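Take a look at this one chain, the form predicted on its own, written out in structure tokens.
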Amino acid sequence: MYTLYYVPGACSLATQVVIRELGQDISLINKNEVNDFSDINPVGTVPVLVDNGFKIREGAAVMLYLLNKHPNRFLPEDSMARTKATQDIMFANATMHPAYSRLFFIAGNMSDGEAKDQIFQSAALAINQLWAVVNDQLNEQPFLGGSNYSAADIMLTVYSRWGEHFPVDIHFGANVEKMLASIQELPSFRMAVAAEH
């Protein structure tokens, strides 16, 4: 069994959906309710995974721990569709991730008024080009894996729940819409969203 530390609604829910996708078992441990959590990680973010004693942390990392551990179709056997998968979580993770915890750093370590709120306007700017990149490789195709749902389509669909806290207008387009609408549908992220709660 997975242990896995999260924050409700955090990038963690991620690793949450894809352990259930995998058909695994996993404790969940939130990481508010832990005293010291830089005993677990000294960074203080999550996820961090615990494997038999083994510790994992960074979300790309977690992630591709678990794929090439367990069988699976979001991480392919071919090299270049496994490159491209890889390259989809990689996105996600170190390009959509920080592009909204821009959010985040503005409304925790700026005062209110006009200069904030202009950097809330500039950061969204840079979140909907993102998004409108995702938005034209999903022309072809209903997910960025293609025919099937992947990895990065559920990460992506974890972040694009983010911009809802700030006072930001984000713009997905029609095709990424279609997208997170199928992914929050899941079962398995259906039953990530209610364990956090």
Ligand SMILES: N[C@@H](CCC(=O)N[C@@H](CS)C(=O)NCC(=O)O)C(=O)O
Second form
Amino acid sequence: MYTLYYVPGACSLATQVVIRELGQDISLINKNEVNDFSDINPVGTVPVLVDNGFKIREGAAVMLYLLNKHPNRFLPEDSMARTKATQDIMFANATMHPAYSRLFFIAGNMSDGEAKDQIFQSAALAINQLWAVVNDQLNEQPFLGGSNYSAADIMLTVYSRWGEHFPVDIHFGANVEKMLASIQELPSFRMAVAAEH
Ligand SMILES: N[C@@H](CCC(=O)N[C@@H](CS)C(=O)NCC(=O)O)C(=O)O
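Please give the corresponding structure for the form predicted together with the ligand, as opposed to the form predicted on its own shown earlier.
Every chain and every other molecule in the complex is listed next, the one we just looked at coming first.
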């Protein structure tokens, strides 16, 4: 049984979906209900996964730990396919996620006004450029994972839901929209959303 520290709707949702895809049991703890979360993670972020007392933080490390531990098609055996899957996970975690994180930072740290509006627009432009890259990749295949969805598709889908909380126009592109809709229809995704509170 895994323990996953989460914040509703945060990147930890992707971790939860993947744990469900792997058929593993999970106990969820809402970070906001923990008295001193710095004991759990001094950095203050979710996800944090605990496996039999072994604590792991950083979303990509958590994802790779899970995918290395349980047999699955998300992390193929073939070296090139495995590297491509890792690249996609890192793109999601280390490129797309930080691009979205700017929106949270701006909202929490700038006073309302023209400068804030402009910075929001610049941040949205950077996000849209990344979605355009993903959309191009999906000209050839329905998912980043190819004909089947991957961990990276799940991660990107979780992040895609953040834009609606800010005064920005995010353009996914038709291919990305199709991919996002397919992922959000997965039973694992629906169950993960329902399990958070
Ligand atoms: N590099 C970290 C970033 C994680 C991160 O930014 N998590 C956000 C949620 S998506 C967080 O925990 N923010 C603090 C909070 O929501 O209380 C990772 O990949 O785990």
